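In structure tokens, one chain follows: the form predicted on its own.
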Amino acid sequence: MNSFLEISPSVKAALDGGQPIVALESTIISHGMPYPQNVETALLVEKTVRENGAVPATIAILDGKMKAGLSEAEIEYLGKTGRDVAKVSRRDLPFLLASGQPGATTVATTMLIAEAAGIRIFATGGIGGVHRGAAETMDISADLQELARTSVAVVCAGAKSILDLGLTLEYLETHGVPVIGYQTDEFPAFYTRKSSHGVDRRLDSPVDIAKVLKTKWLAGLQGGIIIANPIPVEHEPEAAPIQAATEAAIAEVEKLGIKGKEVSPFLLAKIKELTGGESLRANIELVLNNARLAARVAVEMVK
């Protein structure tokens, strides 16, 4: 796998000296946003990271490779290519890598990745999960599926609310990953703090999180973790619009018949447009936050 992964020099000297490190994923950028705020807020969040003491590695595919730390222009590239740019889980990256051909990566492809070249800590904005309908659908992320493998630390905003966050928490309680509530007792749900279902244990300061997760992996347990760290009050929007604007885009993806990889970009930028942009402001904020966060927790991991 090696030879297929590309580690830029910023982040290769982070791991030589054993700086804290956190992993961004590229789908966010080529699929989450429109340009120019896709590429703004990725170079923000990269800012974000530095500020709070560790060192951006964003990953993608480019010109056959898997890279973990992108340029400013690849970032660039990718923000204006937008959703010409393959979206790339676990199962496409033989084809990407065999092509040459650009891809995004997805929690899943980011985690893998981040693993492969020594990280530990990701943050992004939502996990992907359980889809409404999925006993007749079976639309279940590949999200999941790494977070049960792969031993990376996931920061984000809980899971999507566009998807079945019960069936989500049941599927990953199945698979042994253990959610934390980062200060707070119950999953967020993505755009809100709240979602009516619990977590599996609260911890209330980035050293108590880094202790956790210390321990999971040197005891020799394999797999993720999801750090579940709420869109901050002062960012959260009304949930009473967020939650009919999701059903209402719900009902046109139902409506239009459409399925697979193209399901979540359809169902948030339809949802931007019924809020007026708001979900897009929550959004930004709550991968900000979560930047911060997850930075927080790797300098506390290299202690």
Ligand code: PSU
Given for the second form:
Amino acid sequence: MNSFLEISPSVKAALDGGQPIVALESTIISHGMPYPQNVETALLVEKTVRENGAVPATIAILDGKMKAGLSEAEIEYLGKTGRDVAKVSRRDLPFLLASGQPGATTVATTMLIAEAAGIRIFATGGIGGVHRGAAETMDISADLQELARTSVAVVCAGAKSILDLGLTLEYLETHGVPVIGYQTDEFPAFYTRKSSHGVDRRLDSPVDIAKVLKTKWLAGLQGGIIIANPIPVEHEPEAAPIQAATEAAIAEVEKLGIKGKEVSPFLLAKIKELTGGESLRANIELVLNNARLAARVAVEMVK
Ligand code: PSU
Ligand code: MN
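So that was the form predicted on its own. Now I'd like the form predicted in complex with the named molecule, please.
Next comes the full complex, this chain leading.
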């Protein structure tokens, strides 16, 4: 057992008992949403996972440990401290573990800790991807490399149109990462259900998804899978204002010269401001929707 890994009692009991578990990330808490909605959402996501038959394991770096399963007080701390908690991708992990400073885990880091803990399903909002202009900047999220190497399924609402979705899907194809569309033929664009990019395979039920996940890993095909789950129709915001806000936010990133790991949190906050909070409302709903589906797939996985 990895001495840097610390599994909470409820997650440990679920692992020992073969119960379904859903991993959850913490960058969305500290960097993806403002306080207090971030904490309210994180707790509601955990509740949603429980209501759908699985045990939640929110993941973060605390006290020099990779923690799978957090207390309410720890979630409150990560949300309240916000941007002062480091955003931790794979490359940051040794520094945070060595120093004992707190860290919020991205999709990449959450996946790698989930795998180490023995958790196969993970729910988030959106994944990182290939940024627009990546041909020059080489800004490609470490999430994509992690999907290539780590055997965890990530339920997400696709990726935001702040990214180049076409290149993101090309990159995933190159690295052998299957992209499932849940009840959709199109890869969703986070706030919106459609992107005009296709998925590799449409599957319409948690049973069918669980079968593909089990088959992939039993066949010795290591690496992740994307389960793309569009935001529910009733919560989908009007496309035009979101798109306008996205374009304006990207222009501001370029103007201010924001780079690297600051880009995604800046864009999220800017789009929220420009849409008068509409993007945040949608963000919360799509995360809850992903938590529901992830729990249902996790339940089928242990059958
Ligand atoms: N997309 C969102 N909300 C988020 C993130 C992505 O809609 O909070 C976070 C996730 O934690 C993701 C990370 O792993 O941003 C990607 O950051 P980067 O692009 O710097 O790799
Ligand atoms: Mn990046």
